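Just the one chain here, the form predicted alone, laid out as structure tokens.
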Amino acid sequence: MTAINNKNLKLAMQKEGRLTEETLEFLRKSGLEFESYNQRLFSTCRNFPLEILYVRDDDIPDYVASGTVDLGILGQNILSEERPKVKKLLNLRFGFCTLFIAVPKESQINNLSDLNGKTIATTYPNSTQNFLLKNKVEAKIVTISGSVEITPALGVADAISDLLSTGSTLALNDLRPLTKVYDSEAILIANEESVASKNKMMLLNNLLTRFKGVLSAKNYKYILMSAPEEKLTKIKKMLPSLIFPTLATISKNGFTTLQTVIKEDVLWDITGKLKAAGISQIFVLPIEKIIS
């Protein structure tokens, strides 16, 4: 086995589970060359000073609070329930999910305060139990390390508080949701330390444009269109562009080809407004990266 570089930049993410097929994703939209493989340990980087630990995500927040890893993807559940120092550099805009506090369906617990004095079972006590003390709730709080949907059935609690991506787990084992204590996304942390040293961060700069270009790039869509001449002024002031609507210098039979970059969330907001003004051929196409 070719040993770590320690010259390199350390990057830990999750071996197997929820959030590894998008991060494995996400580092290759950013750029990055590597192979990767269940039994895979390590991976170094081709085409830039890199390695990446494949581990398990709970062991994530020590390997970069302790400095054996620069940095770590894992999801911000994570940080919240154990809460190591490190410093938290990026949200990666996926891994979305939710802590929520359930009860079953038939219960007679239909709001905060009727927790008082119940049991709740739970993987995440310690976020469990700050939601509590903030709102002024007192239960026994149980943690359990397996699946907890099953608990109420089994009498072991009253309410459970567990991480949901859908409401499928809740339905399936005849639970309801009570209230969300907070959401969650996949983040990217680094070591104090590592933060710190100049060297290091002239590697981890380089590697954070790469990431901020991949996540500008999803928030933003290109579109391409044809305009009447007459209308461009009207046109033009309804593009919300990232810079500035650009126009092609070649014109042909009164029309002028327009192009700009929008934010998706207006997309169709826009384009609804584009054609009723007239235009009636919009091309929306992907940004790879962004770069600012």
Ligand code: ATP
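Take the two forms, find the largest set of C-alpha atoms that superpose within 1.5 Å, and that set is the rigid core. Since this is a predicted model, take the numbers as computed values, not measurements. Numbering follows the first chain given and starts at 1. First, how it differs from the form predicted together with the named molecule.
- Core-superposed comparison between these two forms: the C-alpha position of residue 66 differs by less than 2 Å.
- Once the rigid core is overlaid between these two forms, residue 228 counts among the residues whose Cα shifts by 2 Å or more.
- The rigid-core alignment places the CA of residue 20 less than 2 Å apart between these two forms.
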Contents of the next structure:
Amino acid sequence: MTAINNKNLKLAMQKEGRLTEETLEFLRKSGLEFESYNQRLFSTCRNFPLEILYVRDDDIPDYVASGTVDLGILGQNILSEERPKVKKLLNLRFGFCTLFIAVPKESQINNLSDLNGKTIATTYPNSTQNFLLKNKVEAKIVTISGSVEITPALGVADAISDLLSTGSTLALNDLRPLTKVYDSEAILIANEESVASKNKMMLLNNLLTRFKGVLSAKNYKYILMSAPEEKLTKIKKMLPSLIFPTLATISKNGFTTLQTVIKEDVLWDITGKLKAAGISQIFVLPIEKIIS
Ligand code: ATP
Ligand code: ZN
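Next block: the form predicted together with the named molecule, after the form predicted alone:
Below, the chain from earlier opens the complete complex, with every other chain and molecule after it.
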């Protein structure tokens, strides 16, 4: 295995877990080429001076804060819990989950103040304690390293505070949500000296431009359609070309080709109206990057 090149930027990501697949996909979409088969400790990018280190997600804040690596991708939840001295650079729009306080379905606890004097089991003691303090609730927090959801059934806790991406884990364990603590998603963090370093600035900016390009393209679609000429003005008005003008080109047999870039959720809102205005087919194309 080749050794780590110290002149390269270094990025730490989760080795094996919920964020791994989407992080790799995100890095590849950013145009980075690298091997990433299992059991690797790190990869060197073929086309960019970047080393990717595969580690446990809990170790990423320390690696970034200490400068072992320049960058890290991890859940916002870990940052909120550990509050390391690092700089948050970007929300990455994947790895969505929510820290919830939940109670057994049959529990008498129905609102926040009912938690006073009760025991809450969690892997996120600081996040949970801060939330309770803000809401003037005094409860006992028991820190557990895994399988928090079974603690009420074991009689260890009256409530839990745990990360969830869907409600199914709660239902499986006969729990119901009481309140949300916070929402989380994957984020990019950086070492504070790395972002201030002149030597690293050019590479970091290049990488950030790539990342932002992927992020801004994610919500947009390129659409193409053939519109009856007599309805052209009306149809153009329906297309909320937020950042891009609508191009009208190639007229044939009373139809004109329209092309524009719109937000995907807007597309679903206006499809019905476009059809009613005489558009029979809408071609929707993915956009790889929007570089600005
Ligand atoms: P590691 O072995 O790296 O320590 P882990 O078991 O602590 O892994 P995972 O369960 O793989 O961590 O979760 C990694 C991250 O995925 C979480 O910190 C969180 O940001 C995110 N995540 C998304 N959905 C969920 C979910 N339903 N439960 C827990 N975490 C989730
Ligand atoms: Zn972990």
